[in-house]
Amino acid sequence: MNLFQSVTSALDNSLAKDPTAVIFGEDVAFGGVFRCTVGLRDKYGKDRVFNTPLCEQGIVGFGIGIAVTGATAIAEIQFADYIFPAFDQIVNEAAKYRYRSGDLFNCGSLTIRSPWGCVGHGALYHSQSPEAFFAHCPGIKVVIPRSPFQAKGLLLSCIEDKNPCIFFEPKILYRAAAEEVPIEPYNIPLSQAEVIQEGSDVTLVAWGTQVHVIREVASMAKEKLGVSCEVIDLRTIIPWDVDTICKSVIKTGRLLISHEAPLTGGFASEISSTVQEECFLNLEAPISRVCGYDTPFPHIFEPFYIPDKWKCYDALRKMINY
């Protein structure tokens, strides 16, 4: 399966297993703009897979209401760039519902899916990576997969988790390389980073699409510099896996974090400050952040904006020579 097919498979498994599960959003009835819900309305009926008005605030508010009744709500925001009209519902309602009622009520069975990240031609409103906005909000979980296998296991874990979850799907990977993905349901634990490649000289951390970039950088560093890189996929943005990152940095003494979102206030800042506090005496060089620029996401200048392998490699080389 490729990534969009693995998402479809996960949703299919959830609807089959849980009779209360419903999927809703803009255009999901015919399959959605990326075809992630294709065939599900025909299989499960229009009462369980249905379109909503073009109102993101309404989609999430409706999802909170469904989840409070105990049903499983799977909402789709058509692009992560358009999640902001729903920001109040997510941050002030979904994230705080359990806390403000003293756990009498909760909307923990709400999952919000959304295509995320740059795609090569998306410009301002179809390229953003807004995960850091939600990382500042206790009460929700934010998850971003890097591959079809990861996407299905992590999405099923989000749907079954007892907290509201936001699941960002790297849209440039929807129809990228396919891999073996079980048809049967399986889970990948949330809040556990994965060490994809072990190394001894530098720790490289990313999530989503950027994981593939830093894997390539690790290969370049080995070939050109003889440097051994430890590559880590964070997977869950919040609550994130501090232990795995710090354990790696204690071993390597160097850390490079990369993401597509702008540098200032990006989630790399949180990782950097935590590692600096926890691993200060182990650091051999300043922590490096290779991220997007502090500008709106450009159209024709996207190749210059994104933190590509050359920018990451250059930052790594400077760290090694520090």
The other form holds:
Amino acid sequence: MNLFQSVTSALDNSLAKDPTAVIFGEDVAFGGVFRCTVGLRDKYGKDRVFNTPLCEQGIVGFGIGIAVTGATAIAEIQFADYIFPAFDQIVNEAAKYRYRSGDLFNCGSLTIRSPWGCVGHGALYHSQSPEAFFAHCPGIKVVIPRSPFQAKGLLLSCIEDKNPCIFFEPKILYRAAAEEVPIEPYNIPLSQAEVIQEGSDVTLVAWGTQVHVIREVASMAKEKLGVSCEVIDLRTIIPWDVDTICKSVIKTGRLLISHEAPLTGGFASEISSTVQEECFLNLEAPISRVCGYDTPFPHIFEPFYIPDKWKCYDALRKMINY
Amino acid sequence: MAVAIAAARVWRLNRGLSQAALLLLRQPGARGLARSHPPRQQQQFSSLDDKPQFPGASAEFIDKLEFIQPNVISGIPIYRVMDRQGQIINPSEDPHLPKEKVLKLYKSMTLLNTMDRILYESQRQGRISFYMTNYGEEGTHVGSAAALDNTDLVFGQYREAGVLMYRDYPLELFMAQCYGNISDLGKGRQMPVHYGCKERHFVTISSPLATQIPQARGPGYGIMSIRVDGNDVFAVYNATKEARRRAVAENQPFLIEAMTYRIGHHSTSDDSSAYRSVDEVNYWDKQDHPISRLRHYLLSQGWWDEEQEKAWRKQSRRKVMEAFEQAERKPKPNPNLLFSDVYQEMPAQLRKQQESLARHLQTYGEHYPLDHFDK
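Structure of the form predicted in complex with the partner chain, please, following the form predicted on its own?
Up next: the whole complex, starting with the chain shown before.
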């Protein structure tokens, strides 16, 4: 399956085993603008897979409401760039529901899915990676998969998790490579980073699409510099797996973090700050962040904007030579 | 107590202050304490009438249980001037626009249509990354643009290019924005069709939609409203002209709901046959199209004929193709323009990032499409 198919499969599994599960959002009924919900309305009926008006605040607000009653609410925001009208609902309502009620009430059965990240020509409003805005909000979980197999397992975990979750799907990967994905449900745990390649000299950390970039950078480093990289996919942005990252940095002494989102206030800054607190004496070089620039995401300039393999390779080289 | 109530009347306090609160305001010197901005309807507080006393409400009580049906709202009639064959229905509503103006309306719509066809095709060929056509909605664009002053500021959504076309935005600049080339006023930063033009008072388009929708119908917001046939250029014109006149004269907003139909797909990323019938689309294309209706009017006035139609089609296609070929040949803007205009002044941190890209390109430039960009 490719990534959009693995998402459909996860949603299919959810609606099959959980009679309270419903899927809603703009254009989900006919199958969705990225085909993630194809066939589900026919299979499960119009009461379980339905369109909403064009109103992100309403989509999330409604989702919170039904989650509070105990139903499994799977909301779709058509592009992560459009999640901001729902920001108040997410931050002030969903994230705080359990805490403010003294655990009398919660909307843990809410999951929000949204296409995320650059796509080649998306420009300002079809390319954003807004995870950093939500990382600053205790009470929600933010999860980003790198592949079809990861997507299904992580999405199922989000849906079943007892806390409201945001699941960002890298849109550029929707139709990219396919891989073997089980038809039956399975879970990949949240808040666990994955070491996808072991190494000894440098730790490379990324999530979503960027994992593939750093994996390639690891090959380049091996080939051109004889450097051995440990490549880690963070997978859950919050609550994040501090232990796996720190364990790796204690081993390698060098850390490079990379994301498409702008540098300032991006999630790499949180990782960097924590790692220097925990692993200060293990560090051989300053922690490197290779990120998007502090500008809106440009259209024609995208090839210059993104933290591509050359920028990551160059930063790695400088760290090795520090 | 009597003093307090009298004082309240003088100061026009009508924010629902309780009697007890009023008692505190005995002294005229306390005037500033609870002053509020009076709403449009001012009511003096009085507990004597058996009318609702809710501040700002002007309704009566009713003792019959009745829900208001939303259908009442969707029954608002649709104003039109021409029938579907372009004939004026009620002569007193004919705006009697001069020939040149009507021809300008017609040519703006048809030139836009021609440009749409060519640019949609160019996306299919991979020449531009994305496009959105205006098929079916052209009447709403030009009818409203024609009724406004050229200096009126227009905030468009992404399917309103006809306003720019009517305001003589050159083909070269439409193309430049779609190609993101060096002539683009937007400096190559946005996806195609996100036009903007300061001199033509058209604020640059942005993608997000829900931030811009009126969340309720006009009457729900207490706004003067009208519904018009958006495929009837004269109806749109008349409504916009009158709304503008009154908005300026009366200092209040007016909502015009121009009913129309989007004939094309949402964008080059959409195949609308997945969610609507081809028959429905064909109906609008063939039976109720703003361009056809205006053409019938032009023909019946003797202001247009088949020969002129043929010649104009040829000419407009040629103009579009020329602009298109030129746009394609131009380079993209210098990558330094990635960094400007985030703020009015460039922050030091951002300048450092700009410099680091420049250094990076010196070493790794071969891996970037620098040949297509301005040096």
